[in-house]
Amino acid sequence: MMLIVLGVFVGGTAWTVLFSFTNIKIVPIFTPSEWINGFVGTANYDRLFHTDRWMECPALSHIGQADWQLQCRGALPNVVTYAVLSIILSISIGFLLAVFMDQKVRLEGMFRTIYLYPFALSFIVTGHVWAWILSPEYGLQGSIRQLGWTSFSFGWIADRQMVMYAIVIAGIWQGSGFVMALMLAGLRGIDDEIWKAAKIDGISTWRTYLQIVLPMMKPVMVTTFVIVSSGAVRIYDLVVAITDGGPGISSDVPTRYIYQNFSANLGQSLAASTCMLVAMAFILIPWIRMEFGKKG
């Protein structure tokens, strides 16, 4: 197992980073001469961050008569938007669902199954379902208009400005049940004596959750954050199933950009992969230090 990990994962990662500084067009067998002869420094990264499809951040553009708006588009801003919203909303909703389940409600097993069911589906299935729901012609908008509300509008999937928010909705529906399960496990690990002491001191239920229970659930919260954020950075199949990067490339994400450029421009694709590796490192390294740093 150690040889497999070193050879496949560590070796593959090192290969990706090293050849991101070369002008290779096809997958090479690593030799020092190949790397030296093809070395172009940071040229791939310079081209990547000047490519509109990766990150288009023009200067302040004039809107109407007097309004100015900073408009950032491209794969990188899109995944940042998805990651921030999905992390905040899925953790918040998952925690609220866990609090609800922690009240020892009747039919708890049924509710738990309902909440966890979306997580059992693949992102491809979820994407196709939500592509139909969000379709302006056949989905929610078309159904409500057929009922008589002809002015109702919910065409986010076809709106360049709103399409990423539509994908966020599908992602939250998919992942909040899993977050609920993690949070519920943390809540069930809280000693009942804590609740008894809080009631004796006259502390309300919500203050107990916010001021006592949440700090005690720090390991669960950190682990949940790492799992959700790493999944958000790697988002691919949900976007492909719902919009395939459209309208145009307004919902493109880094993983899709990398996949589509792998055969045409391998060096730049590896540079984009390395950028994602750095983003994951910013998420994982603080968690590793927090979990294992004190234990040496």
The other form holds:
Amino acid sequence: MMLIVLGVFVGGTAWTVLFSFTNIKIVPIFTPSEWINGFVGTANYDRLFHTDRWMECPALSHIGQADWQLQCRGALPNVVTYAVLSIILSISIGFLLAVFMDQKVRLEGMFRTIYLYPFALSFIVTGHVWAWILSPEYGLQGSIRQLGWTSFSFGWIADRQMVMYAIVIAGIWQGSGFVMALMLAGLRGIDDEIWKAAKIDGISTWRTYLQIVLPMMKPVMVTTFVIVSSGAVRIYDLVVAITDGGPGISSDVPTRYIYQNFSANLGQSLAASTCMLVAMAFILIPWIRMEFGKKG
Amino acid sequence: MSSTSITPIIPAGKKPKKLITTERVVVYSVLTLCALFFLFPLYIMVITSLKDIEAIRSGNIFVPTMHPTFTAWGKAWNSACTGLYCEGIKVGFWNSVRITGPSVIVSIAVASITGYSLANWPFKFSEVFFTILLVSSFIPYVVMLYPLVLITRWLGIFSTLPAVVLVHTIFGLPILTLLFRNYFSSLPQELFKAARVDGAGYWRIFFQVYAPMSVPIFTVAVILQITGIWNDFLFGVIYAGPTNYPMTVQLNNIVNSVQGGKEYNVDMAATILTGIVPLAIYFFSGKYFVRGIAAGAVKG
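Can you return the structure of this protein in the form predicted in complex with the partner chain rather than the form predicted on its own?
Okay, now the whole complex, with that chain kicking things off.
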């Protein structure tokens, strides 16, 4: 049993990493000799990073043009945009909500239930609801125009430049309630003595939160960061449901890229998977060192 | 998280505050506004599904219809088209039941026994094994997708129900094992020792001593797995095969199918139907759900 698990997790990961350096095509079984014969070094990675769909950055000579044209496009920059925005937004919204919830409010249970319910839903469900709300013709934009504000414009999901931000909105809607729950647990874990001391020193509630409680929440923050970012890196279902990578391929993300290239371009697919593994390691290693550092 | 931990130790000396202060008003308005933002999509989903298609074309997304009808719900369940056939989302519902049931049972059975072994019957490399499991739970799924395609193909089960059950079981193991190991380690060791002195073996201790004491953790695990597997999309698409597509995949196909005009009311009804199972679990399970997702969030 344990051998099976180890075989799948360690073996599977190792397999992907190893064969990302070969020119494999779809064949039933892969053996060590095939690995040696098919070894192509980093050729897959070279090709991957020269594929516009993965990453396309304007040449240096373009610097000085409009801001939008300076931005990199493709699956990799998209996921970076999504991850950075959703980490910043969901952590700050989640923290603020938790602080407000911590003010001994009545109906706390009701508020928590409301904030958290999107987290129970599938990304596919979330995605289709938001795709409908954000659809330009009959959704938010059309309806507000119908109410009389005819110049109102909110067609992000049909706009190549803005589509990732539309996906971020849906992601925030689904995830920030959960961040709130984690943060609230952290806030409740803070010793009451701290609050009393701050009160005696005459520090206002909001300053206490910002300058005393926030630094004390560092472990909770780090855990939340790891959870949110590891989720953001592997974003897939949400994109499939909202835009399916569109318009064109302007909201493509790595997982979608990898999945779609399994048949046509397996080597590149594996190379892309390895890149995601490396990205994950960058997130995890500092966290693991911190966790183990505490004990050691 | 429980509110009992904040005992209101407010010493005498300060007079009670006024009930309504500016601060209170701000706190409640912010909370209410946020609540409205979170409820908004649910509201839109429900009112859209109750309209007929004419009301959607001519009406406003915010305004509920005067003549609610459940025809869209009937159509979504019975006859919506997925692109392959027009039998509605009920096919996906039953597929999801057939996928979720075995996956939940098998993964929890295996994980609870593994967790129990790690906690009470340490073997030579159990710490190493545990660390690998812990790290595994963070590895992105995509890294192992293709190797698993090869493995399931080699086993001859690719594109069948057993394949998707196997994959769910494997990916459920790290987090569930972690959950069970931590729970079993927190139980007093004396219990285990006493049972051994009385002559109980590996299985007997598990079934007659540990399992009955562990109903809460089993509940958390069941909730975690049902919602997680029900909401899965990627594994269903890859390993289940078109005849076994789970509800999420069917929903996606229904919404994206291009036969005839787009029927937003049917799409929204199908979306609600897909979301209703995890939502029901969420509303009825309360704090177990929160514990479950706190553990499950790290699921790779």
